[in-house]
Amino acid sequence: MAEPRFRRYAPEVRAGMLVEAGMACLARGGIGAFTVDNICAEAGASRGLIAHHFGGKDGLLVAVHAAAYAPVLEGWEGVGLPGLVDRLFAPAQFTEPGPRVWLALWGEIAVNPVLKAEHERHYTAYRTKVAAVVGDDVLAGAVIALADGLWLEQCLAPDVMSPDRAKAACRMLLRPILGDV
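Since we only have the sequence so far, can you give its structure as a single chain, in the form predicted on its own?
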């Protein structure tokens, strides 16, 4: 008897597999590689499962964004000023394929209204967490922008901007405003 073309999985397992496949496609080839065919081939799934679980490709992209944002939003309990920089540059955010996924997502956020709305929701939650530490919403946005810029440098030139160097630069720039961070 021939092997079935696709295996059956519990719905939540299959949905997770599709998210992981979407992340892998983004990491491998950017938004251009985020195609239904590529994702289904990566996940070993039929085309209809993306629509079934996510309503379509944009819905899956939103789920991938949520999965990428999860490490950014987790682990803020008890973070104060002394731990702020370490939290902003937590190693989980820099584990592959995360950086390449984020580079692809950032470009798409600017042109995809569905993804932009999802990003604004997560970014608001992130900014709220940082504001709780620094005591001001406007300053929180500036701190995130600084961290994002250093993170981007780290992604594009890791031999020049190491994680330790990025943290040192962030501390140096924030010290006059926040003291020892």
Given for the second form:
There are 2 protein chains.
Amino acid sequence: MAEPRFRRYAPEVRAGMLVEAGMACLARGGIGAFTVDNICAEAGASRGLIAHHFGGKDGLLVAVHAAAYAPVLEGWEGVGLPGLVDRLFAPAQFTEPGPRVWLALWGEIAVNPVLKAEHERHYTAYRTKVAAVVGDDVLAGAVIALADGLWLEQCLAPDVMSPDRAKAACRMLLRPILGDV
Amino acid sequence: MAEPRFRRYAPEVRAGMLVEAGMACLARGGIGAFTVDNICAEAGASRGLIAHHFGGKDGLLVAVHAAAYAPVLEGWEGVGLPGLVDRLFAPAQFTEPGPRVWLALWGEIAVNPVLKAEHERHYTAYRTKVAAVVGDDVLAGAVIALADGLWLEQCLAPDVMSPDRAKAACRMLLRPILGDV
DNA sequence: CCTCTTGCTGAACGGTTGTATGGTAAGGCT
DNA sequence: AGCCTTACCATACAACCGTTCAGCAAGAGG
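With the form predicted on its own already on screen, would you show the form predicted in complex with another copy of the chain?
Whole complex next, starting from this chain.
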């Protein structure tokens, strides 16, 4: 047989493939589509692999959460007040499937203790980065809340809220306090 | 037997009991806990009742969504700019289990077509009410986004964001545009 | 070409899911 | 008190869930 039945990958490569497949399922069908069957079919692997690499489905979910947070935390070097809004709504996190994945994750974070602890850790780091730009911690919380809420509206009613309108709305509220951002 | 094995209720009464039980399950364990078994146990009824009254689990979910929206849409008579923030963060919608239920619902709305259509209908009505107060539709979208984002933070990191801090953050951003609200 | 490590498969398992359905009894009405 | 409507129960069912595990085979090293 010239064609091998399956390929072997380095563990971290295969783990990455499973994480990506998990995000795709999450974006397509929410947490209800985040099943071992779906994910392994999406990744083109057999059902045992998730347990093998992540110990179980919950382990993969934590890894997916971390992967979803990565683009949110990256690329803050050199960002000042001008450029803040562009950074908040950077394509990497504001275009699909990013927001869809977050929508599904939020519903689980509130309910899954492990995920919740992991989230608070990342969120604090995120908030620190934003606070460094706007100069105030409470204001940073408000800015993040505004951005998240605009993500939300875009997901739930895309006809009403586009990325451009979201940026405009964000600037409308922030300009009186922060100037041109 | 003096004690009857079960009680009979008027259909709309029993439907209300099931909706309430569904919201409790949603708040406690997210969409993963929204199962026929859980809900009927919570309501003290047998497993067949949901199909009997709502045609199926999806029917109940739509009813729960409508019930969750009710307190958001009520009580806007006579609300002007002063009082807007108090109305946005009224206890009926900002204290548990309200936000927890919404967190779970948001993840499904994006994915369930029936729920999505229903949501857009209610959301438009909500936005209209807010726009009537703030006088501008785009601004209304931004205000709702801000309020939703603050709900979110309070659910995900309650230690960091309390109802009072949420109100303060909201006023901080709105005062320069709307005055004292 | 052989060997050895190990990434991976795939079937089997017990438990849970939502729905369908035939039978039961609650409680209003006469 | 008896009847009759119908709200309700409780089981059965097939589909699907996540985990386990014994063994296969891919492919690097020799």
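If you're wondering where the values come from, they're calculated on a predicted model, not measured in any experiment. The term rigid core refers to the maximal set of C-alpha atoms that superpose within 1.5 Å between the two forms. Residue numbers count along the first chain shown, from 1.
After the core is matched up, is the C-alpha of residue 146 off by 2 Å or more between the two forms? Shift at residue 146: below 2 Å after core fit.
Rigid core superposition, residue 36 Cα moves 2 angstroms or more between the two forms: The answer is yes; the displacement is at least 2 Å.
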